[in-house]
Each structure stands twice: as structure tokens, then as C-alpha cells.
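Let's start with one chain on its own, the form predicted on its own, as C-alpha cells.
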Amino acid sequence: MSSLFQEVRTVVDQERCIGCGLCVQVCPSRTLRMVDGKAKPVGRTSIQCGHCQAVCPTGAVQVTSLDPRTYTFATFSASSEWSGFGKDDPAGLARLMASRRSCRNFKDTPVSQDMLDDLVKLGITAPSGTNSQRWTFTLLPSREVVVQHVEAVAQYFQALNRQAESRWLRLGMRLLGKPDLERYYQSYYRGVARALRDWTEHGLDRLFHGAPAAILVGSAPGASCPAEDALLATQNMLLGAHAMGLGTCLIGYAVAAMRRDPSIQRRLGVPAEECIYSVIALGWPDERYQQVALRRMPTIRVAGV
């Protein structure tokens, strides 16, 4: 688990500081104090969130660990001015969120490296537990690299399907209190078998849907809530991709395969100590819709009533 006690990397230009105290007010780890009418980093801890730098009206405060390149985009321009509470259009945001759909039909057109890099930068605008920012992003930048990954994932599921075909093995595992293989057989075996036949016999990619690129989102050791961090970054990237004109689809089968067969991620150069929590297939969509996507009504509870 990540510690809150990170090295203090906050500096204050005493000449530019006007003593407003705003940085002290927003600091979650009490890194800053008012000393002789000026803000000073006198605390011993910091989560390096950058609140102090963002709130300072004169630019006197800096967190030197924060890299300005993370908010410099190659494929579009973005203002660095803070968008205040209630200043954006919630109707437009709702439309973007509801318009994002899982794309399973992609054009052959490659996705540029600049677009992949910009998507990662959009991903890391997400929050992370204790501001650990331990995300990792593994880019599969071409169809050739994606196909290599498809092959590795397909090999895993071919072996799993062979196991699932054995009724006696499923029964034995169930008697040992391990019903996962039986559940897999009942829920996924047939669909996976069809997808594997399509791939091996016809070259039809049902796993990554022919996507020309993909991004694996994971976490390095030390994050306080790595899965949540990775999935929050993933959602940012899905919405960002739609706004940039790209289609996306989460590939849960690939995540499951890598979780159970670490050699798959090693082939991609992902260290064993990292865990992959989402795989995003992406590319230029060969789909067009007329309306936003709807959902089933969820369970909603009002506590204390």
C-alpha cells in the first residue's frame, strides 16, 4: 500500500507570495504553513497533489515533481485555465458519456503515436488513491503488435477450453471446492470456442475485433487502490477517445488471460510485479449511430430514510 509520506517537493517563491493563505487552506497533508505572513513548506509530508500550485494566484508555488509535459497535447490544444465548479455544460457531458459505445468494427487506418500518447495524458487526469499515480500504460501501437497479443491470448483460451471439455476434470475441481472451471464451461466455453475457430480457420478476430491498436492499463506496486486507479484512468481514456474520433472496446478476456498466465504480459515487456486491470482496443470506428445509448435502471438506495 502506498504511503502518504512522500518527499516534500513543494517550493514557494517568497518574493511572489502575497500571503493570501489559499495554498495552506487547500493542502491536504499540511505541507505548507503561514510563517511571517508568507506561505512556507514546513511540513514533513506531502502527497504531491499540486492543489497548492493550482490555487496560487501569483504562480509563487510549485511542486517540482509535477511535469508540465503531462498537460501538453500533440493532437489538440487545451487551456490550462481551471474550469470552475458549475462552469461546464452538464448536458454536453451527459451526451458525451452516453454517446460512448463499445466499438467492434474498426477501419484498417492506423492510430498515430501522438494520439496514443495524448490518450495516456487524458487518462492520468483521473484521481488516484492517496495521489499515488502508480498507473502504467503499455501501448500496442500497430495491428501487427495487436495480432501477436491476440495469438498469445488465443493460445491461453485454447488450453483452457481443452481443460473445460473434460467433464471429469470439471467434476473433480467442483468436488475440491473449485467450481470456476464448471462456471466457465457453462457461461463462456461455447462462445470462446466459436471465436477461436473464427481466428484459427478464417483469421477473423473476435477477441480484439480487428482493432489497429490497443492500450493496457495497469499499476506498479505501491498504489493504495490500484484497480480503482487503473479503471478511473481507463474511463477517462474511453471518453477522450470518443471526443478525438476514435472507437474503443474493453477486452476483458485479455485481462483474464494475463491474470492467469503471466507469460502473456512478459512477452509485452510488462514486469511481473505489475498488474493489468484493463485492455482497451481502439481505432477509427467503422460504425455510426443515431441516438445515445440507454441503460437499465440500477438499484438506487436512499440511506437514513
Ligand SMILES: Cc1cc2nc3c(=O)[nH]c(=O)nc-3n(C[C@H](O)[C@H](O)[C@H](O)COP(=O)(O)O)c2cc1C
Second form
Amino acid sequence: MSSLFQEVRTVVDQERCIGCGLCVQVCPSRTLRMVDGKAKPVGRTSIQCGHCQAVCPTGAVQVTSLDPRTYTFATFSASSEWSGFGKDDPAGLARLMASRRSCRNFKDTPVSQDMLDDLVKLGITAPSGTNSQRWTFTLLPSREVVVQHVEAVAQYFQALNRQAESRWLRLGMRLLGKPDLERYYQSYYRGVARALRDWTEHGLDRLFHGAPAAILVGSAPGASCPAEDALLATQNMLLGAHAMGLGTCLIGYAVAAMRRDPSIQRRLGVPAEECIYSVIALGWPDERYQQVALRRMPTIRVAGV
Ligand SMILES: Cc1cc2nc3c(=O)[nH]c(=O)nc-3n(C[C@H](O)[C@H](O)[C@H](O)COP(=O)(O)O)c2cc1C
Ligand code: SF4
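Swap state to the form predicted together with this ligand from the form predicted on its own:
What follows is the entire complex, opening with the chain shown before.
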């Protein structure tokens, strides 16, 4: 596994540096220090988070590995001015978060490549463990490509359902201390069998809900927290998609199939060493709501009282 700390790519323009020390204060990897009243990149490592560049009042710092194209959107323009603590409207944010719904009715209209690219850029504004940013995004840009994936996932579940139908196999697995097949049979088998029949007999896609595009979010090897990184990026994309007018639905069935049958991910050109953590079906929604949906009360405890 490669080191999570990366080489130092921080450059400080000594002429522009006014010695305020702000970059040193926010640097998490002790890459920058004040030397003779100016900031200098004297550390041996850096997590390349870019905090120094973002905090500098004179534009003296640059982290050369950071790419301005990652914050240049094709379908909308976004200010790069930092929005300070408390500056945004929490009510608007709450409404956006609660208005995102899993969409299971899509129009046929394709989603443009620009929108898919912009969603990825929104995804990577998420935090990542040690700023490793090892996330990967596999775009399924058209209904044709999504259908090929639906076929592959459906084949996996057809085989699994055939196994689950065998009472003896379920029993044997249970006796070997592997109760998963029995659990699958009890909880999912019948619903999956119905969905498979709908697909093979009527062409009704209850797996990807007829979505005209999808994005798989994964992680390349070497991340300290690959699942968390991918899922945080995923949530950003779900919210961003809603704001951009797109509906989304996470497809856990596709993630499960890809975990257990590596050939599915290979067929999409995803290298074997990558792990896929979420599959997002997306498209122009063919549904609308009157209200946000509420939640059950979660468990909340206050420790230490
Ligand atoms: C990890 C995960 C996997 C999911 N997998 C599926 C899926 O395979 N098919 C589907 O229609 N919805 C799937 N969903 C959507 C959930 O059913 C949905 O989030 C939940 O019912 C709450 O509804 P909401 O997303 O509209 O708030 C998944 C959600 C999550 C978080
Ligand atoms: S934040 Fe900018 S001006 Fe301030 S010490 Fe660092 S490089 Fe110099």
C-alpha cells in the first residue's frame, strides 16, 4: 500500500508572503513553518489538503497538485469565494436534504455528459480519510449501457435464486455455519424472483427503475477509509443531483452482485483491485411530491450524564 502522506507540492511566493502565519495555523501535516518571518514548506510530507492555499490573504501559497478544473462546472457556475461559518441558510439546506427522495420513475430523456461530470465534481468536494482521495467514478452514460449492467446483475440473481430454491443447500450451508443463503431466502428471494420475472418476461426494469444513466462510486487501493470516502462522495452527489433537477436512487442490489461476482465489475472496465461501494441510478425524474417525507425517531443518547 502506498503511503497516505504524499510528497510536498506546496510552493510559497516569498515576495507575496506577509508573514501572517495563517497557513501554518491551518496546516494539518506540519508542512509549513514560519522561518525568518515568512512561511516555508520545510516539512517532508503533506496531505495536500490545500488549506494553506485557501487561507492565504495574499495568494502567496499554491499546492501544485490541486487542479482548478475540479471546481469548474459545465452546467452551472459556482463562486470559489469561501462561504463562512454560519453564512449559509440551514433552513434551505434542511429542505434540500429532506426533499431528496429515492427516485424510481425516470423519463427516457438522456442525461448529458456535462451533468455526469459535474456530479463527480460535486462528489469530490467531500472529505476523505487522510485526504487520500482514492475514490473512483465509473459512468454508465446511456440507457444502453445501464441495460447491459442490469442484464449482468440479473444473471447473478438468477443464479443466486436457483441456489436459494434448494432447501438442502440452504440447510447444508446453515449446518456449515453459513446462514446467509437461508436469510436471503427468507428476506429477498420472493421479491427478487418477481423482479426477475418482470425483467425477463415484460422488460420491466425494477432493478435500475429504467434509469437512463448511473454512476458507480468506488475506491482504488490505498485509501485509509475507502468505504466512508466513497459514501460521503455519494451523498454529495445525491444532494447535488436533486439541486440540478435529477432524480437518483441507490442500487444496493447491484453493489451486492458486484461484490460477489467480480466478472460484473470487470465487464464495466473496473479493475479488480477497486471496490465499488455505491451504485447511483439517475435521470430526469417522472414523479413529484407535495411534502418532504419524515423519519422514525432514531436512537439518540447523551453520554456522560
Ligand atoms: C445502501 C442503500 C442501498 C439501497 N438499495 C436500493 C435498491 O437496490 N433499490 C431501491 O429501489 N432502493 C434502494 N435504496 C433506497 C432506499 O430504499 C431508500 O433510501 C429508503 O427507502 C428511504 O427513502 P428515501 O431515499 O426516499 O429517503 C437503497 C438505499 C441505501 C442507503
Ligand atoms: S498565509 Fe500567506 S501571507 Fe500568511 S504566512 Fe502563509 S503564505 Fe504568508
